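Only one chain is shown below, in structure tokens, and it's the form predicted alone.
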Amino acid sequence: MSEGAQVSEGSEVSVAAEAGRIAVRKTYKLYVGGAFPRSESGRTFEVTDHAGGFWANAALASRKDARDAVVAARKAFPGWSGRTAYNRGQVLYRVAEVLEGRRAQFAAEVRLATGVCRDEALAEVDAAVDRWVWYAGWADKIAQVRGGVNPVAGPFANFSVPEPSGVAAVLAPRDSALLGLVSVLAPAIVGGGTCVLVASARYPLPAITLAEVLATSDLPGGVVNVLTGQVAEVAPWLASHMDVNAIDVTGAPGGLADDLAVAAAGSNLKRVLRLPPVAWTADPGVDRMFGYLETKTIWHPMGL
């Protein structure tokens, strides 16, 4: 299919109807541990386009699905965090390559989801690819910026080394179909952490397509796990989960974000990322990326 055909007006259902054939109604699954399982509850919800027309069905994640995703993320953490920073950068760059190879599909999904014109949809995809490359480039530079050798009063060498905090729960923004999604996901894994991403209920399909990109790139299974459904149903279990070390509440409305922050503090003192709202097209800065890092200090006797 040509790029022009992929970004044409209307949902897949209406396009098929115009062509005189029966549409293939899709039911998109979750992405957990490198596989695409159905929700354990068997529930789904309808995904509509910007005009309210039926687009597809998506899995409605449950508490059990969230637990399974955390288990997968924890299992993947030692291997991913143990890789060299240079290798992680290579892997993330490969994700950007695969993402760009599906540029037309992402543009079609952004256009159907948001109603923007073709050029704006393509521009958002290009910005998302550039954003992912930007974070990939940071992989082997984090230690240089966040780490260092510290002067001390004694015969010791003192080093500061950044380390990933562990498993992060990330709530995708509700106001951006793709660029905002990439802007909250990439910083959660570039430093060696693993992630459970709760996709926007308004724009779930770009997240599922991104999961397909991750599955066909070099990223190990479990580093990113994608849940679709209702944030209010899934997020509280992630916020209180004892094996989740950080949570980004960007995609939660104000009242829910407050509740999630309280739950995170009341369980295992998770890091809570709650950055001020920004335009996703703006310079992302380093606050979100550094928010997932902890600093380990090493003392070593001089000359040994």
The other form holds:
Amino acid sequence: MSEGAQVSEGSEVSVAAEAGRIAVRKTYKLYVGGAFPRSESGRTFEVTDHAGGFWANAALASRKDARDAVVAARKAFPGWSGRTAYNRGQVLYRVAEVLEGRRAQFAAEVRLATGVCRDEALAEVDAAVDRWVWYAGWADKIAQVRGGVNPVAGPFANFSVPEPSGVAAVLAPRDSALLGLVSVLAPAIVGGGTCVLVASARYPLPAITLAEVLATSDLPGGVVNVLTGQVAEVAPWLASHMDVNAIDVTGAPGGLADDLAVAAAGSNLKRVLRLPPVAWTADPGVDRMFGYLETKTIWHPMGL
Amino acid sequence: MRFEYAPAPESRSIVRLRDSYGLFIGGSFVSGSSVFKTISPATEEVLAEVTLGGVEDVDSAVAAARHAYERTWSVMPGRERGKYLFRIARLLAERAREFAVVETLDNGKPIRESRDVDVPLASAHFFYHAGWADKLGYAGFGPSPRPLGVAGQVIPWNFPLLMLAWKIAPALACGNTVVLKPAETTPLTAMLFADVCQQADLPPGVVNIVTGDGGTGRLLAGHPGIDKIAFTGSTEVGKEIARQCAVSGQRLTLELGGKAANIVFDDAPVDQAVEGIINGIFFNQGHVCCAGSRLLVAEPALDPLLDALKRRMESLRLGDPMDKNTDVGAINSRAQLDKIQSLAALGEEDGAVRWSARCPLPDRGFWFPPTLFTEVSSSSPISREEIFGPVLAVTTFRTPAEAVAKANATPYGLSAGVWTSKGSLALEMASRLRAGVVWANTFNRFDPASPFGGYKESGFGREGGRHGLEAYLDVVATDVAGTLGASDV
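In place of the form predicted alone, the structure of the form predicted in complex with its partner chain is requested.
Let's see the whole complex now, leading with the same chain.
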């Protein structure tokens, strides 16, 4: 909601107008391959604010949208994983910078979505910014923490390096408008992976506004693709997709998460992240980030 | 000029196989309800009778492992656990010749390989992991990582003792107890290992070994008393276990199939590359999940390389695995031979050109000559499917990018090889190949300190090195089951 920044303090209406002027509302679309397309299905669903008032019509992503998003993520993978870790760290830090600059807008959207008070909304945005900074700093530390030299019993140089699994499907937590979203998204890409993020059906709009931040932060198009819609409709296609390498099922309710895990295993042995529920304000730790990594071991003989 | 070799058979005198083996449960051998025979694939001679583990057998093995876990092993200080593992490493080394002979008899692999590779590496695995037992807090998984509990481990027939060591050593070092199911066709070194456990005075129930067939493996993998499953074998079975674990909540690591590309650039030293290609696909009769079964050759290098390769293949000695000069032993089973033959036939039907080394095949036992296919299409079954035999599919490429694309065009991602004398090219290729192990100017090297495991459908989790410990510790990590242990992080 681009006019969010103009929402007056304490206002909880979804459409704000300054005196004497009709606001220009935003059309919330998908984010795929660096562009903002509508759903190919032509469908939308109504999103309300926390008080039940009309906010916007969000795109209702289809199976085809999910597949298009996977294609975009796959296409972006060689470039993103091929960047230096230093560069990936800089891009993630840039995301934090741009997000910080749109602090008021995001706080307004978080308030509108969840109904929390102004200070709480600002605190959530600040925590989200800090989370991008935390992961930005990780980019060029992962290989040394997660990899190493292996002292094999022979004349060989032998070392192990972490590499991204590839394309991930990330189901954003249902209960968080921004911080949970960022907390599952950043670890999926910091190591060089690309992803298709399925936004919370309850709070889909901050995810699209976050996509605007990503689109203007030097993050290559396709590294993050954002779908809005029903997790139960879209996620099964991602879980069984043969060109998806990992899935974080955080945003799926228990029964669906089981089904997704089975489909993910039975199709192409995806890496399934199903971490215990955490408070998004807590120290994120490394498990989620490392869950998207493989270990590659390289041997080369030594000798004169 | 061709020299003839006199027979140089290894003596069997060091081995005294029993007529019949029970199951190793709770520290002693117990009998089961039914039995099957294990044969030598080189002669089809019956070696011994072993027990076919059933429901009750698996139940009692899991119960013994649970008891030992709770009462003994998980509460024993790491330095004491480590001492048992050091003992086992030493015992394996002391009895190395005996293990090598039994392995070769039961598996069909050349004695040179079991003697120089399988057995020393198995011992080294225990020695390496023994040292971890009291240092787990320094491994990067938190200050005092906990074991998972009882591990159910199902291993294949291609490296019976070595796979046992890969499974048991890290599990025990981390404080878990195990129930291991050896492969149906190669149970004997595991039975011998049970004897080593007794000699080491390993507390009863810490290691339990239940022999049997695929059905026994399923019973173990599906047993609700198991906290962690480790499986090495086919991708098909791996997916089945993964689906099951997705619902059951058990932790899982998988080491599955492969269809590795071995890439030779035109600046590669030909003789070294040829040795690497030979080792890559004919080591252990090609019964190697990480075998270099697809040879990708830079177009200008193809003809001289093929000439050298065929010359070398003609010099491979196929035959009695017990002969110390044998390079290529027996195919492990009739079923595996049938599979290799049918895939080779499919390759020919598909238009690929077959060339096999002209070596006489023994009359008895299961044999397949070292074989390569040229003019292989990328869609041919011999390009795509894991043959798990001495069959090499040869194709060409023009640019490094094409080599990468072809190498990565497989659902597997276990290993890859690259041969070039240009260092920057070797490193660039190593980083672009989507595989868990990349051998540059070498192939099929293994070490307990070196993490091994696959990308994509070759499985997940690593075995060996610091990384391998993660599979047996209660750290929150990803697995297909999506069943992550409770985190105290």
